[in-house]
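Just the one chain here, the form predicted on its own, laid out as structure tokens.
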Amino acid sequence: MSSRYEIRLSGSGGQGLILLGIILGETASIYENKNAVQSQSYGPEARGGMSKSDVIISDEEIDYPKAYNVDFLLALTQQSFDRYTREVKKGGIVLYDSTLVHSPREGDYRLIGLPLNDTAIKDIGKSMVINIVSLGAIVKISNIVTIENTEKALLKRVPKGTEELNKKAFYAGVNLAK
């Protein structure tokens, strides 16, 4: 790993992202070692306006929160694709939900397209479940934190009772990532 992984997950409000991004950072720096912090925002609408979060991992201190040469970014809808794909460094990865973004736009990214929402609703009977998918799948991905230490962060974060659910969810995203 460099020394500053920047990670940016965008969407609409409503999707999850803030709870993914806190999910990663805790995977990083509780159960991994490392440092890590999150930060995010989102329109005024809230729920259904754009929001992003961005996670930024690194084995050395953390002088700025956000992120600005990013390495991965999630998509998860056309307005978000279309907005950060330009913030994405030459070489970095963009991951995009192929249900939700009907064009996207090839760049000096690695483009991988994924049925995300799809496969929260058809595999987990969710859509709800979206950003648990993508967690699995961007952990498969890029590889910046374990899926067992994931797992273990996800488990404490998620609301009692749900725990069954998002563990397939997110088993679900690391399958599809394969």
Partner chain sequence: MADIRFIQGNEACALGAIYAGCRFFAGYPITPSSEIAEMLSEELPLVDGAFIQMEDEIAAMAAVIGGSLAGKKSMTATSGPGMSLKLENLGYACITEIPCVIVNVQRGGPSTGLPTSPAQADIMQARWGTHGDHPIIAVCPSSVSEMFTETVRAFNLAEMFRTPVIVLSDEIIGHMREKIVIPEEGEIPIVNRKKPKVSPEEYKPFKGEEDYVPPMAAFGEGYRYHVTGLSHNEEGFPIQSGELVHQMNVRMHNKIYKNLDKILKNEVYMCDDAEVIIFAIGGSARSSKGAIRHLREEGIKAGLFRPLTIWPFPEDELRRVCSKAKNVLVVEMNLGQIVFEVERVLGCTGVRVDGLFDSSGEPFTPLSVANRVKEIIKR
The other form holds:
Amino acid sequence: MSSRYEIRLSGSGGQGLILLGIILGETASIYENKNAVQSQSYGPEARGGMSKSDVIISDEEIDYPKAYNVDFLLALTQQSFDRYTREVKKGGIVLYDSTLVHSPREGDYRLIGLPLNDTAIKDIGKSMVINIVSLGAIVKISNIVTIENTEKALLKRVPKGTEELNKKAFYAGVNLAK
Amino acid sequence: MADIRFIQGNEACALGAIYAGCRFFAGYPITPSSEIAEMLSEELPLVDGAFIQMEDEIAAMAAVIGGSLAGKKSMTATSGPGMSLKLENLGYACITEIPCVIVNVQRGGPSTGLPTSPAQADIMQARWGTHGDHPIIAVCPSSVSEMFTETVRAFNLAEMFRTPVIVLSDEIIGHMREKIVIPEEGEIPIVNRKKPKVSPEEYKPFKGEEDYVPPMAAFGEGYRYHVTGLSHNEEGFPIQSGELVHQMNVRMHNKIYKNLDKILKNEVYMCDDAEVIIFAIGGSARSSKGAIRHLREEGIKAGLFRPLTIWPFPEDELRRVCSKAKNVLVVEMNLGQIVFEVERVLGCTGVRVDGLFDSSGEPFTPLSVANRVKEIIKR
Amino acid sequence: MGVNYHEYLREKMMPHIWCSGCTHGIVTKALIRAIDKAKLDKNKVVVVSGIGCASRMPGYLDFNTLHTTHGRALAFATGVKLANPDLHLIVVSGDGDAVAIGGNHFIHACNRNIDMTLVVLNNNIYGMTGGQRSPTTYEGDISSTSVYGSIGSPVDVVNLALGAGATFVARTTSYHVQQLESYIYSGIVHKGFSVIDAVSACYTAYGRRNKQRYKSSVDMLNYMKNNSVNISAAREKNPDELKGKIIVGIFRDSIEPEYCEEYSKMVNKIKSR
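Please show me the structure of the same protein in the form predicted in complex with the partner chain, now that we have looked at it in the form predicted on its own.
In what comes next, the whole complex appears, and the chain from above leads the way.
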């Protein structure tokens, strides 16, 4: 049985999904000695529009770099929810933002709605950390990498001076998912 | 401690260039290759190298040739529309035998096409794009690690054979991030161009040695020689004699085609018992490996032949590997290009050659490749 | 003391390809004298050219010589210079090479102010390919692709160089041999990008087609002699009086930050951080 685990991070441009993917990939490949691949698809716009970032984590060599049989989908907009739930495998997990996604459709997957955006705004005071709140929730729910290692990768990656803020956002996400 | 990083293919390419000894880069911004230029603009000054953003793609290729003639290992990076412009001076680099590396991170075409999506439709352009007869070397990385190692190999081949070498990548490999263990210094051997051992009076800058490759002096080293894009004699001066021109062209051909053992490199994956062999490079090879995983689980004996050197074409090795197979499937992100080479090579061997082609800018999924394999073996 | 031309020529390359009556040889000799006067080490001189009659010059000169593609000489030279700033770069180019197909490189080389000297052997025609109209062909003149007379006013190489920011800009003609040598010399010793518009004559492809002005190749030199106006005198005249005249002189000689030096400063700065 393959250990390949496919994560698709979807939403809109500017939500920091690529950075989120990079941190997950770095955690797996640098801190947990696994293999990881991250890729993204994007259009010409720098902000807005659909955004998608895939992360594959595996103990084995990863051939195909994109998700096509998704184990874990993060959907931060209704549009991305509608588009990508189709590619979630039977029994996979769909984590969505409970306010940005207003009509989550049921399917052959485990549906989890959390107030990721509200938490970023209310608890941290910045909607832009929605990606880091999501990171905490993804790690807690999926168990694909450890919380400790993700924290290490996160703190190495974020700009100096923002470590505490990001740590707070990360653990807010972890706690949301408990 | 090993230097493990999680970086983009384009970044690995830039780091590989520095590792190989590249100390000159001239470029022009273009998606999806710009990260190579961006990273080298940061890295080259730190190793006393030079980086310059030129006024256009043509100028960038010209400057790279100038940099190499001044003695620096030189490189440029681009994508399809830029490659079309670079061909003019790529031809110049071929006839004047200038070592240099050109990275083409392929995107959808023709023309502006799909700037942010992958394609593999410049394969024939790499071989035949510039006018006239000339050999070329093109290497095809398929992972972030290979963006590093194949860039190093491209520089080594360029230096060894005094020739431009194309790194033919694609947007999938260029933009994806993957784990890479950065090789330590000395781990991969580095090749430097042969220098003349004779006096300036005796030096013939275009006279091949036993390996057909002429030693190369840098401008400023005391060998005052002439370099021209006109057909020239061993001393570098223009000639009209048809016989001498032909001799020169043949020597330049031989320096690549008589040294194939040093140039060709292939990955042969699960081909020993394979009834169907997939031929793929770059991003498509990864989809194909995924497909082979599925097919093997279902008991279908599939394998992969993946050239890391696509030009010159690996004729003998392809024929050997496919000798026992019934079918060959060529998977490429275009409407059918390299399949013609595969057909040419396997034409009389009784192996049936089919293709899976797509120009949508979406990489093949392993399932689409697997389904095509099932289709062709059913017939 | 006269210059020993033999020392600078690849005599085995003779005879050259230039026609009788062509004045590219005069420019070549002026260039040799200027290099001699500047006492440059032959091993450190790189002469670069593109395509055309003028671009054959490097082949005859005993330096590091680079005969490149049409219009691209400046871009090649930029690579050589940046990779080894100790080399002295001299680029020779025809008018079509410099400001038609090479126009973009011309503009950006001027703007970049990299230390090299461009000599434009400006004979107002594509000579090598058979006398087609060039960007500097005079309005109304006959060429093989403007058989009813060239339409539009010619590109002024000096104005283009000034507008693009070259820091040394001069023009003279192949009639004014001493001035030509002196301007090329000034260009070579100038730290920055210098442009010398050297008006040259092509009787074979241009003069012969425009007999109203030139009965012979000598007439072309006489035309340069009789129609050249020094820049200081030109300032006193109105535009009508200057119609058809060749304004000669040094148009700009200024010192601005040079590209390679700025690059080197940047490297030192970041490495000392």
